[in-house]
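Okay, so here's just one chain, in structure tokens, the form predicted alone.
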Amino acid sequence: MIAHSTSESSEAYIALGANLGDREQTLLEALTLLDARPSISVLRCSALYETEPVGYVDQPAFLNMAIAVRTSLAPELLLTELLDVENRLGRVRDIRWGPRTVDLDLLWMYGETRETELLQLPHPRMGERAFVLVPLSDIVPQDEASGLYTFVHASLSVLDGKDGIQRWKTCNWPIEYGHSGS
């Protein structure tokens, strides 16, 4: 199948986080960046969560956030500018789970899955990820028709290590006052 655009538009989901540099600037940029691209209209952002690091433990703690967007790319393309939006704000791949100025990962993509060596849809660990489901569930609208809402809430009921993660802040980034519709 070819990546492309879409004249129709979908709701996608993305994780972010960082610990290295001004974390929380970082993440703000992020989101400037990704609503500068014409394809990509960032909707909703969670609180920003503090969280212990997994994985690859002897690093700084980390800010988490997720936020909703509206696109018309193809989830290949999407991932594209995600991997872009990473590139331009310094990200440096040494360590698997290791420090990073940001990491951005596409979750979940409304009626769209996908296996491939560069990307799996939904996310296949997102389940297991206490800091990707707490931001979620700050964002997912309980009425979501693709069965986010329902999976975020059933994986969190039962996940373990929900209290390595403390809600740091509300996200004062602008557009998530224009677009959420309060």
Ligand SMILES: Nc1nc2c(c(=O)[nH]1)N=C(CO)CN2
Contents of the next structure:
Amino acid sequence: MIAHSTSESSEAYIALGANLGDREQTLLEALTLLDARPSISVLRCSALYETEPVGYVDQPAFLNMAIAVRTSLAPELLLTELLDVENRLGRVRDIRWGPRTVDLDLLWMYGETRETELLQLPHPRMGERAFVLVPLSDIVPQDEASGLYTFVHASLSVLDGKDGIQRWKTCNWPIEYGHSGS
Ligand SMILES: Nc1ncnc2c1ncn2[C@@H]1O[C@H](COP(=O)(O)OP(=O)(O)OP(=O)(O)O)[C@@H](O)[C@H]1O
Ligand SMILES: Nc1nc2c(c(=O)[nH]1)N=C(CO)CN2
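Moving from the form predicted alone to the form predicted in complex with this ligand:
To see the whole picture, the full complex is given below, headed by that same chain.
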């Protein structure tokens, strides 16, 4: 009997940010937790960037990054996984746009758009955020079929505030277990 896989899978792009605690360790734990889910594979990660807080500025600097994942989940279920990873890493929601242990935002998913209370996809503010677009430009290939490459580079070309973004470290994914971060 030949097993037929019926599950379609899609590429999705996720932005991660952290500005409390051990920011780098938290971000790498988030990647590990996501990749451990049977229906999610982390394909690529951007470098890590240290970024000045935008919006609510009276808070510590962030570490931001972006990742590409392959998933068989519908966008709503992928979002649930992101919120679950935030909770498992101890995110406490108090001040909107305030400091957070970790934040995972679903930016873009190939062939999927949503406009509901629960989920807006593509993320409605991704085009105005250098702390999202700069990491994303590390991992979106030029031949990406959905137009994301053009969107990212066109948005970056008209955006100021890129000076608040400093490259901090490359992301070693998959993490070489047993080696402490250099
Ligand atoms: N594309 C999306 N990615 C992540 N969360 C989303 C998305 N669309 C809607 N949401 C909803 O937004 C809610 C608030 O998210 P959160 O408190 O992390 O906002 P934020 O990340 O601080 O601000 P911003 O949304 O401007 O990045 C989440 O509980 C989630 O249900
Ligand atoms: N530099 C930076 N600023 C922010 C960030 C973030 O991730 N990085 N996230 C916010 C709410 O999502 C608000 N402001």
